[in-house]
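Only one chain is shown below, in structure tokens, and it's the form predicted on its own.
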Amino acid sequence: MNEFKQLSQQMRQAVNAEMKAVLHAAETPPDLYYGMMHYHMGWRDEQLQPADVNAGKQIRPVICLLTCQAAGGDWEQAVPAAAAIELLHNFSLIHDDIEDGSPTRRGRKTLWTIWGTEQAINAGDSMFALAHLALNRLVDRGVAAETAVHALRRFDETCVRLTQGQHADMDFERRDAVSVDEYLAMITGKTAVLLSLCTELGALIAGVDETAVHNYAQFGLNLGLAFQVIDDILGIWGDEALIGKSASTDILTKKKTLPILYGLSQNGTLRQLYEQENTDEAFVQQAIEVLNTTGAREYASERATFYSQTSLQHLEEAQPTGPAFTALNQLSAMLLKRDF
């Protein structure tokens, strides 16, 4: 049996119920203040016609309701929690679109594209502030006020971290020379930190002691980490039918990844061809020749494996139950074990 996708089913579809309950989504037609961000849901067309599009898999508010439940809690208590994190990862998306300059999300027009940049940058602030509200719904589940009050706090300090984590990511898009370890901490701020929010506050509101969620956070951060590292590999090495996009895109675009930049550190031939300005698949055949010769690939190998490794052992420490739990490990076997 799998219970992750026996479970994960019936959680998104509590997780979307309440998010549209939150974002006003029975009323019919629309506003286009709510609009927006039902058509950014995938819940609306441009026309904001009712419409069903994939909207991601939305692992991030399933990992805070298995968790809640491998960790001895009830996970309908924590659907709000749930919600409110899928909502703050959509509002960063939306913002991410503008600043990126990104015409599509989902394989559709992003909200800026259509209707206009200053409107989109409003959508992004109200879905941030609405995830917020979602959270305060705790309380409507029977959540103590006490523990409601501190996953609001986890939740704004992580906000900041995903902005902070956000800033590095444009700053470094400027900078000719970034290092191994500043890299990391950006990962770990855009990327990592959302995901061990997810572990976090599901344990808190299954009740466990500190210790309990602290090894939660670290199993949901560190499994981040792993995520993002063994996506940079991906990026240079990976099976282009397996990845679903062009392997060479990383290095064509000179996209700064952990692989790439422990390269660049380690070799002077490495530099002086990032140095040209045209990039062309010659390019990206010399660049992944030099690269292979600097040991890139098997120190970010060793990196994903220490960051799976670390984030699993965390997992067990937690002392995790139950058919979730079961469900957790599925979902880390597949996060973590494509072939990198």
Second form
There are 2 protein chains.
Amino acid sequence: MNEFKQLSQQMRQAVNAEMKAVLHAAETPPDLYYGMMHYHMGWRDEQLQPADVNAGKQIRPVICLLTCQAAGGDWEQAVPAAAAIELLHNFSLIHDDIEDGSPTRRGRKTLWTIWGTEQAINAGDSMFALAHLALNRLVDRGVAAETAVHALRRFDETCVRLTQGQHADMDFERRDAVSVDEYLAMITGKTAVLLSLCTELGALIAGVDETAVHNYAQFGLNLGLAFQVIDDILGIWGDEALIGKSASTDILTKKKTLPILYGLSQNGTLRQLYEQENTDEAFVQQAIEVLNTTGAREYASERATFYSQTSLQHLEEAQPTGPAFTALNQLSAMLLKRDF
Amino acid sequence: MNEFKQLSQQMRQAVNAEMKAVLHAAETPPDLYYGMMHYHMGWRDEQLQPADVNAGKQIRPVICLLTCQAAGGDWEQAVPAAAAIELLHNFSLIHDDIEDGSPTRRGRKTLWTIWGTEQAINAGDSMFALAHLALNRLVDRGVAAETAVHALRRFDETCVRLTQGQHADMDFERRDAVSVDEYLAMITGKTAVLLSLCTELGALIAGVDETAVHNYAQFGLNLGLAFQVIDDILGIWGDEALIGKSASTDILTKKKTLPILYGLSQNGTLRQLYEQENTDEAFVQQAIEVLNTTGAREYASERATFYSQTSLQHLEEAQPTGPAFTALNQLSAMLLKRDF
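For comparison with the form predicted on its own, would you give the structure of this protein in the form predicted in complex with a further copy of the same chain?
Okay, now the whole complex, with that chain kicking things off.
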């Protein structure tokens, strides 16, 4: 077993125990208030009976704890931060599913389809409050109050960025033209700042100096950007068997991803094509052909390489050590070394 | 001018300045992300042009600051807490309006009717995060980090109670039978815990001992309960000219308030009556007659008196002093001395 697998298994267990404590999962049966949240977390089924459903990869809390350890801290002290970030992420999923009208998530019905939009909005609000309470538990593990206040401030500044990203994402849906810069700002808010919070809080709790905290934060931020841009590339040119979804979906649904927005900014033919109401296989073929001639793939690949390199540069500058550093490198490689 | 009027005017100004700083109101024109929140606060109109609309009574932040002062503290130090509570209250209004489908608030269109449910959910989330950032500013006013962490914990524990109250309130809508105890638990969450947070944080920042903090918190809690029960009584037997709404509305809409729930628990005739689909003036008259015979008014009045007395008892035990104490008494009298 490599370092990442070994450490992440142990860390995930600690994070799940912490989240269960914060969400009162030991009270059985839970009332509907907590039950809805337990369902979302995969701990209960629709009838609020015990369940053990895939709760996603939980990459975020693991990165937080690995960073803490690699920065010379005691990762167990950072467990409240890791749990808070995972709860924050899950709160945002509950509200995103309502805002996007998504009927399913991780192969199960979304909260709002079972208990209605009104109660689902409220369940999201509850989980948002509980995520804060999770983070507040840092002081129970001996973290200094000054550090906890600072962590809470960065947590909520990140929440503001997340909601700005979500605001922009929904705004793009109703707009014709979106610039490449606007898109990069949006994915920074929707994806990258949360990964940046993971690494920043891990470093903060380890107690390294301001410069090192900054480097760890930039490692997370650029890792998030690289991951998202690679995802955009795979959404058009990826190997279907490898990525598990049809590579043409992003074009069929006219999703505004980086290569598309770059192509639209460069090429009138693509703009005309995208004004068509209906899309089909022929549309996809045409669009990919035009995209290839505009250099959209090269542009996106260049961005992905830049973010990847910047990310790893900052990690190196932070001077991490030990098996947790090895594990961070293994994880980065997994997230970034996808064939593009 | 009495003490309350004099102090509250000054305090409201400070709180509004603080909220404007947190919500970046100086940036003109605001982008739509902040603009939606500025509209909700009454600072901007629908076109995001400057406006100065009645922002409600802002009783909560004023009680917080008066308590801090009456407990021997410097109220200006507690301004971040007062601003945070008012922002928390406004976040909950944004989501409540969506959950209740309310088209107007304070005589203006609600956020979701102008910008859609999706963006309004997100705007509420943003204001929730910003309310936390407001509270975090306590440390910028010289409040100890330990106190700030404690205040933040109580803030989020209160948010959990608020969402539990809202959960129960929505749950009652779809249920036939609601007990008097369930109702009291619900209004504790929806109304009383927020007032309790106001007085608790004011006392905490003043730095009084644990017993005094407890007494101030109980003062606020019982004040909130008394206020809500009096409101329920006025909703049936109040003087229309005095309360500004038809006294029969609560019966016409079959609203489950304390006197009604007490009556339903005591009287089969009322239960039968309430099974009727349609309601009219005759229905209202009949219902009031039956309510009068069940002693529902006496029961509710007795509860209101109990909460009022308990509230003032705790205030006295906390041993407040000075003009802010006089102002707290004046405010309590205004809220409680309504003819029931």
